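This document starts with one chain, in the form predicted on its own, laid out as structure tokens.
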Amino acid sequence: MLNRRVRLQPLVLFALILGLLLSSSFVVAQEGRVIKIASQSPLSGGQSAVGVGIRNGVELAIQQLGGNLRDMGFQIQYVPYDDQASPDVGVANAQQIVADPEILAVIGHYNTGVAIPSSEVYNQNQLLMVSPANTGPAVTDRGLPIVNRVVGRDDLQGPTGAQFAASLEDVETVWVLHDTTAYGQGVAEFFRQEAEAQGLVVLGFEGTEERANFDGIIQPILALAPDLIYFGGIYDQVGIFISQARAAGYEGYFMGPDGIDSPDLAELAGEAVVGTYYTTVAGPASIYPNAAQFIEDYTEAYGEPPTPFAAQAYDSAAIVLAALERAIEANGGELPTREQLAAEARATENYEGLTGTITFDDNGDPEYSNYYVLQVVSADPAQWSSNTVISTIQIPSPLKAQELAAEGEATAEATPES
């Protein structure tokens, strides 16, 4: 028995040494070869329908478009965070994100009020952010070199809605509500300014954080009977308001911005939602000629059609992946710094995405963005993607508009839909 143990010891020792060598080689091989991409969107709570769609769009892009980076010998890991549509949670998540040196970019957010303070944390740590949904002007107007977005702005979306409202023959008076957030109040103010410029009479302008019983707001509105109510807010609040206002006897039009662009609006408002107008910088993925395969793949992967901003999330992640490829090549096959990647992403030019051709201006806005006016056609949430597209307006970013003005070119073109 003693001799047998002596004979096994060299074999055991060899196996242990071999295992350590292999383990060490694996660690050395993997060191510096992991790339993490994070996202922040509301994955729980009343706004999770859109937030989960954003997460899914990023995930699908990494799965489908990460092959070149994997061929370069890098592992790509996706790290989604739930910001709960809360600035405090978004900032806390941002601090965790920047503390992980393997995270080189973040896709987010959905809410402007979450994006702005969170991006301050990213900026302090030179971490690239590409937003699929944030429309507040201050997101990019602060001039942070790490912040970019693939969608338009509320200082152009709000006026687009007001111009359309003014074009309706039986609309002369409007009442404007907002949800008191940076996004909702901002877009409502831009709507009000343009509505007045268009000759509409604004009978009221107020903010509310109410989410359940709107009777105290609805009764004064009914007394003045505006032709149209505009609500700058998010679908989980606006849907309940629309339902209660119609039940209370309001017979005019409802309108809102892209915050109400979600099938959950129909779920919450029921039949009262039919006929509602809304502007959006996204719209259903079906309006994009390049998105047909994406819709099929997304539906197969997640069991439902893509929600608004899922395609924009896909494009945001795709831009990050393409920038990573360019930065790694420029860096001799090695990982770039966060600062190098942010600079490479800002240099994005003529990227052919699902939602259009994207070139970032010096502030991180797309040089051109589309703004859509749609009308809800059904109370069935499953029919949300069938909403009628009334018009499509392409408008340059403020910086691009200045450039075009200097060259004497037109700045906007509206395309009515048949």
Partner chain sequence: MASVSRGLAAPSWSLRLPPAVRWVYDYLLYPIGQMLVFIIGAAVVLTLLAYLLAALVPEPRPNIILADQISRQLPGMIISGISIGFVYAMIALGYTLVYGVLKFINFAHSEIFMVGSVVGFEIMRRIADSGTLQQWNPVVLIVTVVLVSMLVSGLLAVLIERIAYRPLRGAPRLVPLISAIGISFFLIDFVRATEAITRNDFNLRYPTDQLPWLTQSVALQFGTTTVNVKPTSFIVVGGAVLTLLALNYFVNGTKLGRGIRAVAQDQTTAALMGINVNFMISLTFFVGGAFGGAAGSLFGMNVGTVTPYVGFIPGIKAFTAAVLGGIGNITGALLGGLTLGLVEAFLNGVLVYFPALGQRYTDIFAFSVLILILIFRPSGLLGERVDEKV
Given for the second form:
Amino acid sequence: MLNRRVRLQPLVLFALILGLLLSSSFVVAQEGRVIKIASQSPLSGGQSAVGVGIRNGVELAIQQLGGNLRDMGFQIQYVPYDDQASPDVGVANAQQIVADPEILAVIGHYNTGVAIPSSEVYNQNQLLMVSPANTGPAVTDRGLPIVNRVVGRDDLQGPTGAQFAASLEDVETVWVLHDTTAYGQGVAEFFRQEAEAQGLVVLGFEGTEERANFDGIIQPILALAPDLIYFGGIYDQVGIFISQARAAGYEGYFMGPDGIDSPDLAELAGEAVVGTYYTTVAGPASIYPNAAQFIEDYTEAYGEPPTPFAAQAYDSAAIVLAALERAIEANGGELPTREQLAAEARATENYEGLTGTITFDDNGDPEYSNYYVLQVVSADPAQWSSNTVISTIQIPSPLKAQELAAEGEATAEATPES
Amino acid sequence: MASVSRGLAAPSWSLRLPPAVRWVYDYLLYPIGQMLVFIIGAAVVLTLLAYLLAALVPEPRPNIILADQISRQLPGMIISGISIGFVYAMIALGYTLVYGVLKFINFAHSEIFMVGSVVGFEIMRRIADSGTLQQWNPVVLIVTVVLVSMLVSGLLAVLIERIAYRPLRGAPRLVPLISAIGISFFLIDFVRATEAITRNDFNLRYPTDQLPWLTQSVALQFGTTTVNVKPTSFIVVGGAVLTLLALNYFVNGTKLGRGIRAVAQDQTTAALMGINVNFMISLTFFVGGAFGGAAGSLFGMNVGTVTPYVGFIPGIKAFTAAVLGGIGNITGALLGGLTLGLVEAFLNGVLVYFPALGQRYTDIFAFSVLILILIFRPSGLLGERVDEKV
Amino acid sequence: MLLEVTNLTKSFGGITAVRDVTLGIPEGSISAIIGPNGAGKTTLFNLLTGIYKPTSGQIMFNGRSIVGLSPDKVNAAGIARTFQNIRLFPAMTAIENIMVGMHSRLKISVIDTLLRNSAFHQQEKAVSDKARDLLSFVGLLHKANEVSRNLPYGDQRRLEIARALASDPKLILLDEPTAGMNPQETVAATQLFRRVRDELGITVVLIEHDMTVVMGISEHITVLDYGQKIAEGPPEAIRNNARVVEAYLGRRAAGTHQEESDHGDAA
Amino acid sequence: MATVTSAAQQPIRALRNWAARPAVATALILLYLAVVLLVLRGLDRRHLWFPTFSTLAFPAFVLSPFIVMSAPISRRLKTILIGGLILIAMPLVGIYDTSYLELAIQICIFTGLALGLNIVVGFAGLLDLGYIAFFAVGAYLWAMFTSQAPTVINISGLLVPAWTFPIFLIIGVGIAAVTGILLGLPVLRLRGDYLAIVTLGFGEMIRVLARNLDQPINFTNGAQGLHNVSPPPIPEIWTSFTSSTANLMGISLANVTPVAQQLLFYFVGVLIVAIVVVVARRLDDSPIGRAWTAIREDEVAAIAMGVPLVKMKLLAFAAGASFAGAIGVLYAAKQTFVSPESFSLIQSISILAMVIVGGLGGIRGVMLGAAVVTLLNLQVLKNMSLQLNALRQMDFVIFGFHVQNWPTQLEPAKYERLVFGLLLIIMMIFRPTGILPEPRRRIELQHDDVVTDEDDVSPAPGPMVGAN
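Right, the form predicted on its own is done; let's see the coordinates for the form predicted together with the partner chain.
What follows is the whole complex; the chain from before opens it.
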């Protein structure tokens, strides 16, 4: 009898504890309306130079533009996550982010390969994501209602590069390399397709994970002596390649996508970097008329001029903040749900940002984006922001282009009538 | 296992010659000859295989005649294969020496190599920061950089052995192996943290830009083709050959070397003969580590930029080379390293013309070669033929 | 003949450890192989059990060739052995050691193992019963659950014999089974070998240095020197064989002595 | 001497004796559980120190089954408590805060993998440095057959419906086992040291293949990875069950589906781990397990005693691999995205670290190791960084030090490898048998020269041959 009671008591207690769990929260959460905005970018590892710039841009935007929301009685907190440029870490972070009900939006990522799986998690939880840097077409082409970006696309960036390459008088043959990541391989493919369409001869198309010794890769390139090497990759790899290829006696041009847009490219490639062409969807902050103040503030706060994509990160955060204000107003001063906010952000129209005027199309692409071709002028990393802009092209997003084409047809049909 | 004793030196049956001549033969002519035989042998075999492939698949891609491309690339491929092959060989020596003495795979060796490359960077960078880099005599500069990184890496290896391996001697093999993996992880992050804090970056670029004699490639004429060779390739090969000769002399011609060989053969007996086994083991780690360090700084000068992560791939490749040649065997490490370097260079040079494959399959093919060799020669190319007990 | 070896040769590199040895072991006998150190006795055992592959020659066991079989197949065919320097599984208990020895007689089925069906339980029961029988045969039943590493030296020797018996062999090869034992232990061990043959009907071949054991127990002796057979026959004939005496006299005293001190160290 | 020590130890011993009394132990355990659960329930994400509290509370919760297991209480009570913790308490905690659910799923995944690797390394003593490859095989299996990426399987219309998930779990077991045998056949004849490098290379090869098999025929979508992989369908009843449970707790879930889905993955994960535990136990306690132990302790003696080496090693390889395959399928369905990057060498080594840290060979220890290392990786270090960041934003001052001035290069999350490396070294030097050592392991480690000294029978190098 006694034994039996001893055995049963703990079970009763245990059930009681579980019951406590089931009961509503007994610790009264402190009142106070908190909004959290998260970001994900590589803060460690070889790509942290740009990743940290993205974080700084978001932080600056929240400090400078959060005033209205604070006046409305909300406290804004910023939670930067480090995705380490790895899809696994990105997804694990995303799971943490969506579990926090106060996080209403994410700014990120830097790598397309990380953005795609992470955004699946956001989408399941209707959490808004605005990307300052992802150019892979699949980021928006999946049609997720929560994914937006403020920059252009690789299926337009790659071809822009190829068209420019074809326009160079002494370029007839090209060699295309990529870093075997979702981003690098993607943009390199688009470059190759357009290059072939433009009549350039693509002598080789190779992916490599090598990061230190490119000798074996350079030998066949030297044998075929292409006029231009296009490397779809990120600066921490491309920089080393450029330096070694030049040292090995390669004499043609180098070209790359926005992944190589970083002062660290000059740091790593040394003198060989001068003359390198790159396309980008994010012009240097200095070319934007509205960005002068931003450059000043950023430099003061972080002790260095803004890195590429910092201004885009600032704009992304600004779009989120503006959408928040609208959503709160529409909600009668109360916090909107994530879904409401995502819808409000998608409805962004003619937002005057640092980097241009942004209107999202139905996929979350900006209706028009600028594609720039730049040339590196100096091996001094500090001079990176003074790289020459060779050309700027504004191209509509694919959805917008369809729309325009349809309108064009409509006008074309309409014209004879009138 | 008596393998460590089989260094590069001439076998004992060589001709009866005056001591000085004998010395020159044993420690210069014979080992250099052996290196030449390995290089020429591997290069000839691979060239023949490449042309055989060209005969089978004359035009893998429109407008590309494989045989022509091979002829054009041949000197370049061989030079690049040799220079990376020597780096592999030098790292492989570290694995092989330690294995020969302790029968244990020093997984942290790739990070000792990495530390060597970072130390090389630090010295050159510091000299450059003081503004005197151009005034240095090239030979003195290179010798200084290589020697200091050898010293640091060697001492690091000794320290690692003291801390992480010596307390585990006698434990099952798995135990020191795992602490070696631990050391390797620790060193990567430790170096990264140090560099990130002191330099705010861990992509470490050798200041070779300031040294024209180091960056301006030399044009060599091979028949109709001109090959641009980086001076650093010569430095790597030259440095490697010199250090290998020194190792050969050390192992076969000195008392300490004899001590190491004795410990490798039988620790107990060596101890009974009055050899300080612990000292000899430390010495082995020092020598192996120094080689890793030399390889690291030479590699760093050659590629220009190093990171804390730079050790992994060469480390794995060098280990593969050591196994390929027969782990525990010094000559085997040299043969394995050169063979692997050349195989890679040829694969890179040829696979590029096969659109369906490409250079990204180089590692897979290189590794398949290793597995094939191991299946047919389970102890590697030069490993003792072990009568299979199963 | 249970075991017939013809012209067996084994060389390692340039050294021939066993040269052209021919011998036969009659079923139900107790035989000994003797010879000075380095005569190739253990190599011969390793050849018989498949651990080494012979360079040339033939081994017929129970009417079929066992050359080229792997050691586990040889064991399954009916040859079990012990080792010169005891090789028990040190962290396993005495009874577990014996259970491993039965491996080749068991039906190993992953499905039975996972389902824990009656077939599995029956087999495990049988295994455990038989292991106990064997332990009591060698007098170690009371130490069934002791870790073998912690057993005294003599017990380890006996356990190794029990483990070898576990595979129901027709032939058991004992490699210096009394090395390192004191006289009383040696007498007990000798009795055990005899019981193995008399009670279990298993043919016994032993390598032995202790001549009292060899002469006292074996019905047939083969003498090896430098890898070659130099004599064979019943004990009396061997005792008086001139070549054997010559082979032994020069080295025997020192050799035996050294062997024994070696084993002292190993223990 | 003795009296002094015992006098000093008197109160401690008395305390220990007191705590060992079943009633007291039960009360202490329940108190512990109550505190942990209440803290977890009461944590407020808005609190400045939330990351720190969360880092203390959740690991304490995860460790609770292990504490219960080793407590001096009745078996029946243990079973009930552990069952309650895993099957009821964890899901409730997970509904309350889904980030814990995610962690719990990850722990299940890594526990399963660690148990599988333990069969190969712990039971059979074969060092496999490419274990992650089998996980990759399972993950790619499910991903290739359900991904919307433009692979050859998708284009030729061979995609399978999502309800086949349970079937694929079983197929995953089979395919991974076959892969294990295919790898094992050529390499298991190699000497032990060579096995490590060959398996390592094999792991890398699988990753490189996954990365490159987008041409000439697109199987894996290469570096782009396979996206839009189907998760298994969630039964309606499960969703409503989830939301009503949440309602009971006073939580209104804005978004039921993801929570219900995660909950489902959690239970599948628990089920797989349970099966793995049972299978591992039964294999270990059987003639097969005895043969593995024998091989591990003395290969030559084992084969001479009739243990077929290659067959038994292959069996260990296949058994270990098969679990990884099933878990890979689960992983792919959970992530809905599979890319080669997830299967790198460092993952293989983390799993090995789990096995070693926990206690090679022992099932309970390996589970503990997996939980500890996974938490360290995914929660502890990351939360330390978040805490630092939160303090930085508040311009927090601690002992006169402005947290803002802490260099970003020194964020804890960046030092995963450093912490890992130190952990491995310290474990190996001071406790090579792991946190919860397996008894046999401890004996094997006592004076091991006898056990591992293979050379005295390996024929060629022995004195027989001399220096050739």
